[in-house]
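Next comes just one chain, in structure tokens: the form predicted on its own.
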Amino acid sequence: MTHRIGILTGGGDAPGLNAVIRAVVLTAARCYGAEVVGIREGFDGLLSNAPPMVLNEASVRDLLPRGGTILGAVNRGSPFARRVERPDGTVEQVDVSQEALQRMDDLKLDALIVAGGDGTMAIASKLVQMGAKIVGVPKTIDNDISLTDVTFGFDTAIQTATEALDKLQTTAESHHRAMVLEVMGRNAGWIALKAGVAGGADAILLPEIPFDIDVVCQKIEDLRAAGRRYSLIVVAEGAHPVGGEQQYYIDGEGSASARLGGISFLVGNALQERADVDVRVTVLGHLQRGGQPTPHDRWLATRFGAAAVHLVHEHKWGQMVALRGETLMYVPMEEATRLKFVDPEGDFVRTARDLGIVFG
């Protein structure tokens, strides 16, 4: 019998984290007459000496609507490369593997439940080979996890950007504009290349697709001379152009604290000069992470909690739940670690060339 499970939200938070939490906690009361504790700050709330969360019935009545993690989240954090500093002031990465299992065991967990991306997917397959006793849960609304078709979070981010594109479009068209919007997307451009052709973009950058930036410019002449003058322009965080880099504001010390950003003004500027056009450029930033998860992130983010408890149940350890169709599976959480990326020749671009779409 599984008596007592823990619970962590890793990485960055989605919306349709607390639904997660509030599905994990009534199935496993009313399944299973197990108690549940919420891990604080992710991974390093394991290795803390703050006491858990207690879950209950009552304590998750409200969660559903409610974006963020009641749980917190710690996107870099990691046991087996704990940022430790020196009496001296020199940083450096340690392997506290054992002290988040030890940890593990002074909760007196049963097992532990982990919801994040490939990043959390990657750490608590590690530790299962050590003989903890996790299974996971997809998150990310980036969307770029595999083996799983889509991930909640994902909806809530593409309605997000695409509104933003309904209300750029309309002073784009009364000022004679270029609307530049920039989306998250660091490696995998799946909500630039959704919300683009849902709010009827012009070109979409994304950083599976090298741009050439004279092709956007085009595009806008021919706009022009159709007679339309304004664009609507999506850009992935991660999109570059043919033989050039990712843009950075923040380069930090390296890939663990650097920050993606500044392709749309780089974008912004070129088109400002070679296709002459008023630009304005739009950061929608972390405003895609935050706010209430539609109903489709709800009820998804609902079936993973409840079909992880089951996983639980049936001490299926280092597997998670993933969907295929409309039909949950599970799969190997070692192997979900690999990226989903767009097929840059695939059915959705095609679809959006057909458009007249253009990627650069």
Given for the second form:
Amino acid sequence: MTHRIGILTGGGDAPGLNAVIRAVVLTAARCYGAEVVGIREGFDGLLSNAPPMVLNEASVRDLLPRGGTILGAVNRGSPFARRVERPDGTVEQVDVSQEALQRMDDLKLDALIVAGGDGTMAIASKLVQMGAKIVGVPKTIDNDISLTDVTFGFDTAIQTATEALDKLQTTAESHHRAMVLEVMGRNAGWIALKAGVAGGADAILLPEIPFDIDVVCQKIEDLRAAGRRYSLIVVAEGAHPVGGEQQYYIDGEGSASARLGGISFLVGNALQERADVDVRVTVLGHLQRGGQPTPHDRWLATRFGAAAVHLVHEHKWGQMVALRGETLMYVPMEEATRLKFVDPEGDFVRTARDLGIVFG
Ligand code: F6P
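Form predicted on its own done; form predicted in complex with 6-O-phosphono-beta-D-fructofuranose (F6P) now:
The complete assembly is shown below, putting the previous chain first.
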């Protein structure tokens, strides 16, 4: 019998996390008579003495449309490499994973549901190997988790990015400008690709396809020759030129503190100089992560949350819920830690190219 289930939200937030929490609480109570407690601030919360958040039908009543996560999220740090500052000021990384397991026992958790991206799933699957009873719910606006067609938060993010392009188009047309829009997508360009096509972009630059700026200049010239005096260029934050590097506006150790961003300004400056066009750059940033989830994401998050509780009931530790087509599946968390990239030769890119969109 499962009496008490913990839930935590790891990594960066995504619209729909609160809908997952609500679905977990309602399904656990109604189908299995189980109670749910929330662990605050991701895995950090497991390692602190902060009391868990008691969750019940009343406390999740208004959660469905709310963005963010009521549990808080931390997108760095791991129980396997916790940063500890020594009295002499030196910093060390210490493996405190046993403490995380002990804390799950102390909290009398029969199971833990973790909602997170590839980093969270990697941590969770290592804890499962040590005996932890964990199941996973995939989450990221970047939609780059393997073995699931889609993650919640992605639809909301592409809606935000598409709306931005629709707005940029009107002012671009008035002023005969090239508008460069930088969107999120560290390693995978799903947001840039999906929003770019939906928003009528002329060029889309992805991490998966290193670009040649001359190809984008040529596209702008071709448009001008055909009588169109404005253009829309979507750039994923992780895009880079052929033979060039990704751009960081803050350097740091690995992905822990480094901040990707700035490639859109390099692209914009190059276009201004080489294509003799007036350019403006917009960085959409965390607008893509905030706000109310779309109905699609509320549905997906609700299905994932409910399915995760059924997984717990079946004791499928180390499994993650996933969606293939319209079917909910269970897949090994460990395998889901591989990233899912845009296929440069695949149908989506081919469709975009067929319409005349260039990828640099
Ligand atoms: O959720 C993934 C992501 O959206 C990346 O595309 C982006 O680089 C990152 O989060 C930014 O996260 P934060 O600024 O919250 O550390």
